[in-house]
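In structure tokens, one chain follows: the form predicted alone.
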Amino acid sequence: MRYSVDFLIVGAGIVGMFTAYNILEKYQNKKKIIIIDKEKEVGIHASGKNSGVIHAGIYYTPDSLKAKFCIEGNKFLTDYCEKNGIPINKVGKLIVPTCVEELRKLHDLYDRAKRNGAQVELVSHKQAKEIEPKVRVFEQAIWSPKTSTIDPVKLIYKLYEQLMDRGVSFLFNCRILSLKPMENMILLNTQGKDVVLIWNDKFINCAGLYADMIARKFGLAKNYIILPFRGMYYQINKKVLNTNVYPVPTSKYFLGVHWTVYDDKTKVGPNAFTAFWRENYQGLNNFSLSELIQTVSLNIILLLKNKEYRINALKELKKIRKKDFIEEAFKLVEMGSMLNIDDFIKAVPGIRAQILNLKNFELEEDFIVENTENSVHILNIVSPGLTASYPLTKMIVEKFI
């Protein structure tokens, strides 16, 4: 089979989806797309096993894209989901420190924020305990009141039926047998049979843990190469606080076991470590080798040179126990007997398609968008890439199609 279309994304995810969408509100609806993903449904990858929330841009560096399209993309998914019956949990958030030394970097913090424009209190103790009775908090706190929760889940597939009935088509179970960037081409096997699919108008590239190999097949992502990062989390079957609790951030590359609430349950985690494969969820599902190797080479070096990186990778290696998981949760909040270790039961992993610069062997903070004349590639979309997912694909159809 043989199929021509204006415009082929590779991408059955948040950001995939959301490029359709702006491609659709552009050009009026007269643009034929179509969705290709290698899984058998949408947002089965990092769309659909993030926590849900949504940032009101407080951590990002100012001038950076996350912090330009964060406070956007907050007031958009909002809207969004209240337009379109998604249950929004608007709980808010309150970022505590425990000691001096975090209550100095708090204060850089809420700096930050308010240079990004992001609508946050900084509240006293007794004020912190009126928002979250059970909060530990040394002296002060920032209180976010525009953060907020959703079940990512339901948001994806919303937009996917919008997306269908405006004339989308999605292609599922895609295997990619060969990719002609020259020629405008891609050929795919998608249940046994052999598709050739021709694009006139930009080939986008929304592949994430894949998408720095797709690049390379366009001559792009030279010097970059993703490192997969999987988080765990663990679930509590019940609501237990108002609000959501983060702990001050001490380290650029990881935020920290923080509490996340929803309408019927609660969130502890997520811990970070190194994947061995990009798709290293459980056990030895999906492994590859080859990835095994270069994931494990590429850690080893980037322990070896990166001393802030190798400093609190160390600390994370603590949390691999669920008791010190629990205990360094228990750092923000106090239950007293109300949760046991029993609670806490171990929820679906997630990994980010972190996005590491072999010249200088840093992690990338921001998002990345390289592009040729015929393609378009979105690389490095972490958190907060779902907040930020439609204000970042608007600016990228604006500016690249």
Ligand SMILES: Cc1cc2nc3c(=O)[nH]c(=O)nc-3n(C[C@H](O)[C@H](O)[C@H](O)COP(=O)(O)OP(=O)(O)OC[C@H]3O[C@@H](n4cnc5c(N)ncnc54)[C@H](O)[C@@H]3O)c2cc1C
Second form
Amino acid sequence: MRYSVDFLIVGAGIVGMFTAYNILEKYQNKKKIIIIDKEKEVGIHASGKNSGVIHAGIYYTPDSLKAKFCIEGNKFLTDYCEKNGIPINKVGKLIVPTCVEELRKLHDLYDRAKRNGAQVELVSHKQAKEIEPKVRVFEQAIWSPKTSTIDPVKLIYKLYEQLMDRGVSFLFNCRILSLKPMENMILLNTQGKDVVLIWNDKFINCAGLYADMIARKFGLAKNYIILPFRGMYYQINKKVLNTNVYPVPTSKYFLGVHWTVYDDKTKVGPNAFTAFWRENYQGLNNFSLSELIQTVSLNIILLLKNKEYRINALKELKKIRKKDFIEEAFKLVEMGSMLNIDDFIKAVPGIRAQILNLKNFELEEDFIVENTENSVHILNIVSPGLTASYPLTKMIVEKFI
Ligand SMILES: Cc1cc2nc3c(=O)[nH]c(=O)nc-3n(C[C@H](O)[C@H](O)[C@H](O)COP(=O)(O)OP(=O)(O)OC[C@H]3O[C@@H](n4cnc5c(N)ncnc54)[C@H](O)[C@@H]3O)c2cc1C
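Starting from the form predicted alone above, please write out the structure of the form predicted together with this ligand.
Entire complex below, previous chain first.
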């Protein structure tokens, strides 16, 4: 079978799907779009396995794409959820220091948030306790009223329904057999059938954990490689806090184990420990020997070369045991005898498609976009990728598509 489309998108995650949404907007539904995915449905990877927090733009380096798009994304997703009947928990969040050193960092974070245009308040110990009596606070906290939480699976299924209604085609269970960038052609196998797809306009790579490999086929991402980081969660099947509670981050890459509040449950996590292969969710599922060798080798080099990475890895190692993980979370809140360790059950983990720069052995902080004449590649879409997905892909569509 041979099909021709205007735009071919790889990846039925939130980024691929909002890219399609923005193409429809730009070309007033006149273009033929297909989204292909190797899985059997939408949102199987990061987009369906994240904290579901609509972030408020606090943490990111000013002038970064993350800073630029997080606040706009927050407004967009809040409206989108409200218009489309997706439940949204507008519970805000407290960022709480636990010692004098963290209080100093909290003030830096507050200044950064203000520079980014985020709506935040510096509140006293007493005010923080009024918002959430169980919180532990050293003197002051940041209050972010605009942080909220959603079920990301509900969001992606609503978007899926809307894209289908507007004529976007989806092809699932796709295995790419060959990709010929010079001929605008991809050969794939889906459900036993070989299919040739020709794209007339652009190939758009939103492949998450495999986006680097696909970009390399177009001669891009030469210095980039994905180093997957697994985020594990524990869950309590009831709402035990009024608001989300976060630590003051000690790493520039990850936010630290926090408490996330939904209407019917509370999650603690995620940690950020290396995944041994890209889709290392559970046991030996999706095992790949070549990926195992690659991530272990890269980790050894990073542990030797990058001091911050080494410090962070040691901290994460300490949280591997459930007891230590939960103890870390209890540094932020006091539950008395209300909860014990058996109330926390393991929840589905997520894996971050973190890019490592092979030139300087640093983890890339910002979202990355690369392009050729007939393709666009969207890489390093780590947190707050869910929040920023709409305005980020709107900019990409306006500029490159
Ligand atoms: C643990 C964790 C917690 C997070 N929490 C938050 C949060 O609270 N708030 C927030 O804003 N962001 C959060 N994020 C970030 C957010 O989830 C991601 O930025 C976002 O989901 C990335 O979407 P994506 O579409 O790029 O990737 P994905 O959802 O991974 O989609 C990529 C798709 O490409 C497909 N694919 C890959 N290779 C191929 C191939 N060769 N052929 C065909 N298809 C292919 C995959 O099957 C997948 O469906 C979190 C991420 C993680 C991992």
